[in-house]
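Let's start with one chain on its own, the form predicted alone, as structure tokens.
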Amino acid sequence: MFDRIGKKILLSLSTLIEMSDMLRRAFSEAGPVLTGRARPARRVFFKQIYFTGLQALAIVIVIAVLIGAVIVSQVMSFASSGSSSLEGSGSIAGKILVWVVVREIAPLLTALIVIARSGNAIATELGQMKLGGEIQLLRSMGISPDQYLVAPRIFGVTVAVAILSVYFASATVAGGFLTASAIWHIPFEQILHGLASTIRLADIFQLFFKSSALGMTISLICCRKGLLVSRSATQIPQAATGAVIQSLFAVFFIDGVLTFIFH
């Protein structure tokens, strides 16, 4: 049993070292990719933002609005069950939207949506390119795969998750506002008071930092899994499945660690 535990620990450490080295190489290629000196890589970067961010925007907003409606409805139901008056409950709902959504749910659920939509696709695409010899062809042409394939995807997914998290938080608050006003007849001012009295600059920083960390982790895992494909086409779905599972585990783990650190 101890042998198996030791092997798993060593395997985890080896994986972390590989991912750290991949991230280091990606940052070393960040300048040409982001400034446009490597135009093909920059196009891949923007395409990744489009696929991961813009194409997922509709589903993110729909889910966020529904979650906002559910949260406010639960708060109002709880408030009405203990008192005949809903006075002040709008302010409480605004505070809960900050505590629950901005600090926790927005980056976490955005990351889960990105894993479901893009994680599988990234691992599959890179696996097919590796199996088809396209990566070796890039090397033979003097083109760095880290610059053309890895760095644009890592930074593209990171930027997309950070931006989507902001839209998620905003849409959740909007859904809560609409539900409180249309169904529970709570004035907007009450929720705005709760939001304004609770939200801090540190909460905005936490939202961006946590979403960026989760996005970077997802892209690292998916790129690594895709590039590990080497022998047969049957490894591609295995790599895609492994990328999704590892990303889910890593996202929940990192989210828990960051929440503990921030609070």
Given for the second form:
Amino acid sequence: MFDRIGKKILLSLSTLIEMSDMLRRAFSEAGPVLTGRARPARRVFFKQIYFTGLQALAIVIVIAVLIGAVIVSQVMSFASSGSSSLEGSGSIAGKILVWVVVREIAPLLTALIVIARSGNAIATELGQMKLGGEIQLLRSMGISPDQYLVAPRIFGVTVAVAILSVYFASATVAGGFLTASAIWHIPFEQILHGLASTIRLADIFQLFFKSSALGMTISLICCRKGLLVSRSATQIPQAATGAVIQSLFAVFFIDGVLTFIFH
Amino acid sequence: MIRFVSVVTEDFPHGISFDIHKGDFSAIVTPDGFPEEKLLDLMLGMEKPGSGRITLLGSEITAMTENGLLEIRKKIALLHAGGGLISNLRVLENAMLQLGYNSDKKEDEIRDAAINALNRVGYCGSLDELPGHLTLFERRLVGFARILITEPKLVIYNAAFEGVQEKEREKLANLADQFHRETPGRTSLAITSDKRFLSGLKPDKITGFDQVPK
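I would like to compare: after the form predicted alone, may I see the structure of the form predicted in complex with the partner chain?
Once more the chain from above appears, this time first in line as the rest of the complex follows.
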């Protein structure tokens, strides 16, 4: 039994080392990709932002508005359960939107949506390219696969998750505003007061930092899983599933660690 | 230009040696079952030999780092049997890829050069098509267009004249022959499993491997 646990630990450590090395290589290629010295790679970077960010915007906003509505409804139900007046509950709803949404739910749920939409796609696409010999083909043309395939995906997904998280938080707040106003007849100013009195610059920083860290982790895991495909087409769906499961685990773990560090 | 001196690997346990001279149109003819891909990997430094020396474009590549090798490979163009296209790039993007990566030319110039090259090779399909929807011959034409605009010092045709109809093979051979003669000093190498596929190419030198190494 100890033997098996030891092997698992060693395997996890070697995976972590591999991923750190992949991240290091991606950062060493960041200059040419982001400045446009490697034009085709920069195109891949923008395409990744488009696929992961822009194409997911509609679904992210719909989910966020619904979550905002649910949170505010729950707060109002709770506030009205003990008393006949809802005075001050708008302000509490605003505060709770900051505590729950901006600090926690926005980066986490955005990351989950991205895993479901793009994580799978990245692992599958890279797996197919690897199996089709396209990685070797790029190398034979003098093109670094790290620069052309890995770095643009890692930075593209990271940027997309960070921006989507901001949209998510904004749409959740908007959903909360609308629900409070339309159903509970709470004036906007009350919720706005709760929001303004609670939100700090550190919350915005935390939102960006957390979502960037989660985006980078997802893309790193999915790129690695895709590039591990080597022998047969049956490995491609396995890689895609593995990428999703590992990303989910990593996202919850990192989210927990960061929440603990920030508070 | 390319020199193999007693190169020994798992696939070539008895060692291989040959020489491809600068400016020549050379051919390597291999028997059935010969690991051509492994030979190509060694030639481009994508695999390291157990022993022996490999020289590519005047540089000893056996002990070179990946970054150094990438720089050398930028001066080389390959036409693979399957065309060597990237599956998620459209025809025009595939034709532009290598030059877009390895030159400082403006995007518009590269686009125009790629369109001209696609016209020159006789590609008649859509520029927005993905490689999966092209015939084998069309994929090779697009691969050839990519070679034309890259202006390489060395062109390697890996089984690029096989598996297509005779008319199509002749067209590819004519393009390869013309392109070789256009720039003095350009070296071309065709790797094939049958001498018949070299007709129309008039190679200066043919290196033959008589037996499968293992």
